[in-house]
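In structure tokens, one chain follows: the form predicted alone.
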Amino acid sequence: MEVLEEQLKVLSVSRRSRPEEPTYLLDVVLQPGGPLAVSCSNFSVRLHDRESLRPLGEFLGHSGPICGITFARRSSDLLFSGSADGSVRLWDVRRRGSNAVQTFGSDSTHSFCSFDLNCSDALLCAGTEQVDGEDSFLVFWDRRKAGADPLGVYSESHSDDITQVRFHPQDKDRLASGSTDGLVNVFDLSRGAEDEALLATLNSDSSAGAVCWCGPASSRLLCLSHDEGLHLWDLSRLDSDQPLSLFSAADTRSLELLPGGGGVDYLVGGSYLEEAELLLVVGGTKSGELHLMSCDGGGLRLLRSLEGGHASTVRCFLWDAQGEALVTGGEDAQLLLWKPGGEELTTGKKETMKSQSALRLKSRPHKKHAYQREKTT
């Protein structure tokens, strides 16, 4: 950790890429030993060189917003992406601009709003927007199955937009959802029907728009709200008698984390760097200004504050640790790479960029629901 965090310490701009399409850049990942892909906020999934940040390709097809974007693990030229249009694509990144190669659907009146793929790349999981006033659902697919129906859903366990769904880093079985019913749940897939999959309900008082598995051998879990609020989560306490929350925050805007006592503005996201044992959250200001936080039992507490770079909201970013490097994307159609030492080839910051095909995000009510744990027997 104590490596990582002197890396941290001096990030400074390294290379930029500057899109002649403004655009939201809304999530980001890394093909290992490969380039970097970016989903955008015209419906279009792009390829940047992983150094140079220089555009290698781009992939069209989806009609609606694109919801999340990730890499097969075993098969890591093959990358997904999952959108409003109610489709699950499959990229070959081999073959640059071409059409994809399979396209997951189910009812004609879903709209996903997340996915994931999980660790054996065999399963894929959408979570969909309220269907009718009523009913949300998590539907599954075997993805090594050719134009198949889904194997079927889950439709009792969210009564909302289910915002995110992620499944566990080595249990292929193991998926966490969060929705803006309030409530983020988790599944033991193995145990085949509903009910009997969940294991826990945990409430995080508001709208839940993020999670993520971390801590050792990722037991635990970390949600982010859409008002700003965190909550981490211990679930290898589920088989006992100890609370689950290791920390809470209603509205981190609140905590004075910064120099001079001020605070965020927004939560970006988090992530679990494992071999550094340290979950990442970054949080911004509507300036563009990053500040990258750890997070633990203890609370957030600031690494190091990066300025220079963004001009408005980041919506994204990832640590790829091989590079040694911060890659950071965001309204102002900017993608930006960060290294220790970093010397930008430009300089200047570009205006803010406005895209009016931009995501938005949705301000529905949330509701309030009790907090209930099911117990692994």
The other form holds:
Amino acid sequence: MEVLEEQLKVLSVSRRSRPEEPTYLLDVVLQPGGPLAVSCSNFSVRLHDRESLRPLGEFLGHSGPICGITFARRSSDLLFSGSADGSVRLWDVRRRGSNAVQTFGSDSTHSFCSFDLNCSDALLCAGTEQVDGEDSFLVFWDRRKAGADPLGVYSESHSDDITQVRFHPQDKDRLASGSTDGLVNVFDLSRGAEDEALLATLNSDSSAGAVCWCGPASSRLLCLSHDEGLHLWDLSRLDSDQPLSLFSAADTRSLELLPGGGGVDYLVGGSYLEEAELLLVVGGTKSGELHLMSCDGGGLRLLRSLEGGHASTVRCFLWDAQGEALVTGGEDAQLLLWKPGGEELTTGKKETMKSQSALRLKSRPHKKHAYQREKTT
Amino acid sequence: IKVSRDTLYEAVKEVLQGSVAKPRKFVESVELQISLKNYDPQKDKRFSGTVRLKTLPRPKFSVCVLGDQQHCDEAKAADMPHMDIEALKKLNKNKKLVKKLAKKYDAFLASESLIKQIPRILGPGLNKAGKFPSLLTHNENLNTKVDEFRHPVPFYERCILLNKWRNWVLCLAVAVGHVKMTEDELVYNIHLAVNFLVSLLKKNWQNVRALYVKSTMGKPQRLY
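Could the form predicted in complex with the partner chain be given as well, to go with the form predicted alone?
Full complex below, order starting with the chain above.
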């Protein structure tokens, strides 16, 4: 954890990728060895080089807002995307700009606002918006069966839009779902029917936006609500006397997280960095600063504030452990790469710390010939 | 807040007078309607959550305590409906009975030990009804908790199609009280709700097109 914290403390913008058209960058994902995939508000999915952020291609086809993207675990060539257009699509990263390899759909009334793929790359699950003012569904497919109908649905556990679906990182049968009804449900799919599968229901008393598995053996759940609340629950305590809640804040904006008082204006999201055993929560302020925080039972602790990055609301981030870099994307259409001691090669605010490679690039060899030629004329 | 106290009081007066002039068979709710602008629900962050008000926005609000021994004793002393784990187990996970229980009360509070077991004992029935309990700890006095149980008032986007102009107008409705409340109570709740909701919008007041307050059957009074 210390090594990572030290790295986070010296992050600065190293690369900036700015597409020509104004679009919001909503989600960014990465699989080791592969490219970055970014979902955009114009219904496209774009690929970028992990180190240079160079655009590598895009996938078009969705006709509605994209609710999520994910790579398959075992193959960074396979990219899934889910959309409010009622489809989950599979794209082959090697065949950029082409149509989806596979499309998964369900009932025509289903509009998806979340989806995920389990850790064995076999099971897809999508969460729907509320249908007919009554029901909302979790829809399941076996992704290995091309053109197949859903395996089935769960319809009883939520009463409103299902905004996040998250499979457990190691247990292929464990699933968490979050909804605007405020509930986060945990299922063990190996138990069969829905009311047997429902293991736990946690109440955020608000509207659940993001859900993230975290902690030792990924036994904890982080939930961020749409009105900037945060909850951390420990599921290993389900069968004990201890309370499930490790930490809870109804409004994180009121927490004094920054030196000199003051806090964040909004939360971007959370991500569990397994190797470092760090639950990273990112928040932002309206002026464009980003604040990296660690979260545990003691609450939120500021690790590093980042400036000179985005000009508008930041919507997504990820930590690339292999590349030791932070990637952020936002409503200003920018994709940024932050590295420890990184220095931007193009225009943009610079930090005082300079990396070796930056120094090398800055020093140009003295042009003896040109000088001599000039002198004689 | 960009709405003056005078405007708030005037509007609330009109709403209350309107409900007295045309009394209904039920106690009308008072709701705050906000129409948004410069907000694209397809790409902007979802605007949803709960706003905590000072006075309960519902006239009759029944809460049932699903309690451990201590909480059931407290509930009994406070003359509040309650059930212990044995009573819940007697429902035998029967869907109809759980549905009936959900319909009987407006909200549920549950002790830690019980709340963990609800999926196992009752199944997802309370979830489906939108009535999954909130946690009741031993640090709080039961009565204050219920009084304070600012039944979280949900707010969420609704798109209303205006037939004439073929425009999608984003409008939210939030219940802030009822017509049996005093002017002061309503003004306070509206003030709280407006401040909270506007604080969550990306561009704050730049995202607000208009604000209205009205009773369920009454005429909307413009605030902004």
